[in-house]
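Here's a solo chain for you in structure tokens, the form predicted alone.
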Amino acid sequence: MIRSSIFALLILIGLSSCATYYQTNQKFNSEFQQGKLEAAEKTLSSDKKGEEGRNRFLYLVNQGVVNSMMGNYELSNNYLEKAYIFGEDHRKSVGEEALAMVSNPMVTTYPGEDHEHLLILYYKALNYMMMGKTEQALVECRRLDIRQYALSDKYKSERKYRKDAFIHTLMGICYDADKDYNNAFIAYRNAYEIYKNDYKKLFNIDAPYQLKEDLIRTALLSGFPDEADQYRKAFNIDYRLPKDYRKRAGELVFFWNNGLGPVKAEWSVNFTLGSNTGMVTFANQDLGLNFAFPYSPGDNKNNDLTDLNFIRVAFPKYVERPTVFSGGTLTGEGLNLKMNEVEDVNAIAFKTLQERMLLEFSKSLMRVALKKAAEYGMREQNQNAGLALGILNALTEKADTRNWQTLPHTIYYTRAPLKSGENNFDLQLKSKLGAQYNQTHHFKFTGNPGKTIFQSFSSLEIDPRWRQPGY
């Protein structure tokens, strides 16, 4: 009877705790994906733990994105600034890490991925640019530069994501809008080098055409005609600076956030246990994995982990949310401008997790080994309690499935000249699912001499055939 009650209680605990982060926030995710932003913000704000809980980083960045899309740019930046400071100050808690080793990593405070910390400043700079506050946007660009150096110092290998081309492009755009063409040229040049040397190999992404044209233009405006010629030949682009460029009415920089980035789920794998003197080895021949840890059962052979033939361990994985749209074009005022892919957030997310997968393997296997050792120790004192702990260990075993899930799948941009007065443009989105999914969105802009204005548009649609990952 007692044993049956223990089973029932543990099964209830297990079922309530094994959902992924995406599934535990189903209401907010559903409202956000449907573009019901006010409802999504209300649901988010109803989180009692909010800024204080272990998911505070995700609460802050989600509030930042939702409020930015609602046009609450100041409020959005307040949340994003808190997320930025959290990233600066966050240190791992020894107590949380110890607790994670006997339960699962979801009990720790989520620290944020490297690319997520960079994209905080993208949204902050974008908010300032939408408000016409170029100086404040430049402050965010300088902070981006500092974060860039920290990322480069963290990873030395050229085969790792250690530099972000889009962030340098964004810095160039901010300097460009402020008429600081020399710094804009340097930022664009840095972005081009990262696309050429890193992004092509890591993500198969070429430098955007718009970046190439901006690089030539700012070289000319900075008084570097030789560099401009060099890039004209390299890109095979015969761009010439219009004679009235400095007097023209103005420019538009249009950002398009397409789709939604990936969500995290979990997968599990069985390991065969073996032992050598003072070591226990976890091996999976199918995946070619082999990990050895120091371990000694002492004099009591009943405490030997290798009594088990197989052991199950859970790991995190990303699941892509496929986009509906394959590309976009900005048309109007006699122009037909292709939206240029500038950042594949989806690909970067997969890459960052892949790069630390060996570390994830080691941490997860060590966690399972400690939990099993505790179970065997308990069995010696009380068989029923040991059994209960073993079941509880199995039920609570899970991967960390948290990530910033309101980020876009891919970011695009283009630049258009504006005439004085009213300008009319259409953003035409082409769907890869058929013409019935194509969309057209109309925009009006007022051109002013020498002024750059900004516009962002987010398409939240994902492929309707996508199904959320199970657990």
Given for the second form:
Amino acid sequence: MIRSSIFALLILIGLSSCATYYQTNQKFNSEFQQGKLEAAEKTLSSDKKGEEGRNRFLYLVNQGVVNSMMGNYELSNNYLEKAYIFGEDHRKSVGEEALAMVSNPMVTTYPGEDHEHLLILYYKALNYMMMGKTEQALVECRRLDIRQYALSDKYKSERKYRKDAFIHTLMGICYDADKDYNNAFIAYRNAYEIYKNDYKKLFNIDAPYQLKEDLIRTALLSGFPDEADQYRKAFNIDYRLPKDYRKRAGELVFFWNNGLGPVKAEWSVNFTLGSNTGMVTFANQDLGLNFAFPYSPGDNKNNDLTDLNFIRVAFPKYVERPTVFSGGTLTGEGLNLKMNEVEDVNAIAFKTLQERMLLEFSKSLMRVALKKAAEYGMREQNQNAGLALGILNALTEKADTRNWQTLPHTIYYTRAPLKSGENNFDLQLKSKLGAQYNQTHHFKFTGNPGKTIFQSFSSLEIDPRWRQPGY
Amino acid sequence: MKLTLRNFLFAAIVATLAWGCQPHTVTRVSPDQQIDLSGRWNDTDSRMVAQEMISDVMTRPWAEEHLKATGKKPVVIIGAVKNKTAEHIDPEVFIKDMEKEFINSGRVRVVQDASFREKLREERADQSDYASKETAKGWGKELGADYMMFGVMTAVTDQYGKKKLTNYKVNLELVNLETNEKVWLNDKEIKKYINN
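Show the same protein again, this time as the form predicted together with its partner chain rather than the form predicted alone.
Whole complex next, starting from this chain.
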């Protein structure tokens, strides 16, 4: 009795050591979070499987983000294009799926989450805009449009994440920079509708002020004064187009990627039951639960260690990495512009997983049921071998903890008019952890008449109190 | 066959795998073939609008009347076709079809729109610096348009549950640039019922 209980305990301890995807990439994650981008890129490139392995999507998008932040926009887009093509062509492999059924889903090729496939094109479009290649950025916008439709066709329920307001805003911004005000207006209007109808309910995010102003402006520039009036009244914004708008100096669109998105971890339910112990042990590390309660095996007279059953079911979950900064302001040239929250990547990640949790449950339970069936089959031949397989099954049980972990937590943006020549701006970041965490970053921009320039800034800081999930 | 747990699991896994692993196929089809997938605006709609508008505009008397009055073929510029729908529709698809039909009819002359004229002027400016005097093209010889075509696309969508009705409407009009007189106008509606 004591021996078997100790044995069961050892097994549970053994199960606790299953590393998540985040933990297996600790070196890269640590370098990236500290902003040591060159070191992070080197670590990433040292991955021998890289573009070929089953985590190729994550390799490509991580390379895309790191190189974009290093200013290697061409190279970044080469990686992101491969990730985009992967998303277009990827089909599940029968062999991998079958293997996953008898081990765990980490053995399959990671397909990428819906929002991750959309955000590839955010980085691509932004990279092109940073290079001043508007036409290429618009290609990414058209791709975004197609992917948007695919997403809204995939899910029918209004209560699901099926339309992305930020992506429509981004499309509007790109068309706007290309002076295609008609398409910009359509994109902004669609974005506004999604904020109003979906985002408010799903993520408690309102349409950003900047979007409202851009919507009125592009309505006027498209020759739709009635629509402009209608939105002026709806938003209570008295925006008037400057008389020399089309001729005046350029504009700046500033994106701020705040913090880092969530990481995936796992939570599991473990059972140990056996007639010899007379107990059933139920354990869940996530909730810190460990219950043992009496179990009556009925007329089973066996009192053997081999009667022990180990059942472990693992499920994925997201763990938020809380941000350090709660907001930002772009100041300079007589302007004081609040950075507008436009996409809560963290909330979207949680939502997408929550939406398909039923599917995750059924997949995990099916997997465990199959493993158990194999174990019982083995027990009929040989009890000891059956026990060994049961333990092995419990040990190999893992949830899929892979996700794109270099994405930001939240994306903000604002638009600023530029005067001809040099313009000086400060991005002031306000921390919720105290004034000592506040930051100011200085930027210089050259304004050219009629040109829109883009700038992106990433704060990689995470709340220092955050601890990585230790399972 | 006896339904055991193992048989059931085996069947369930095979079904899951078969469901998740549809083969990827590509088939070439005729560009004229009507294939509707999502119910949104597509190439067939563009073609239908172009055909309807062209067949109408070429049979109306405005071009002949212009020829009689001035002794010259009318010069047309196709301007903006504004899109007020919720979709990113490229009206260039049917604009190009209409330009082609105007030119091929031999009864109407077509000039470039504003953005392309700027590019042509840049080229002429470049020629005045770098091309020989004999081949460089001179200024002030552009063909002025007599008529301009404008348009607007709208869409009204009605949705209830899984049923969706979208009514696309394309309005086009031809205006005399000198007198502002509308000499031709037409519209084409395409109504689509989608049951998801």
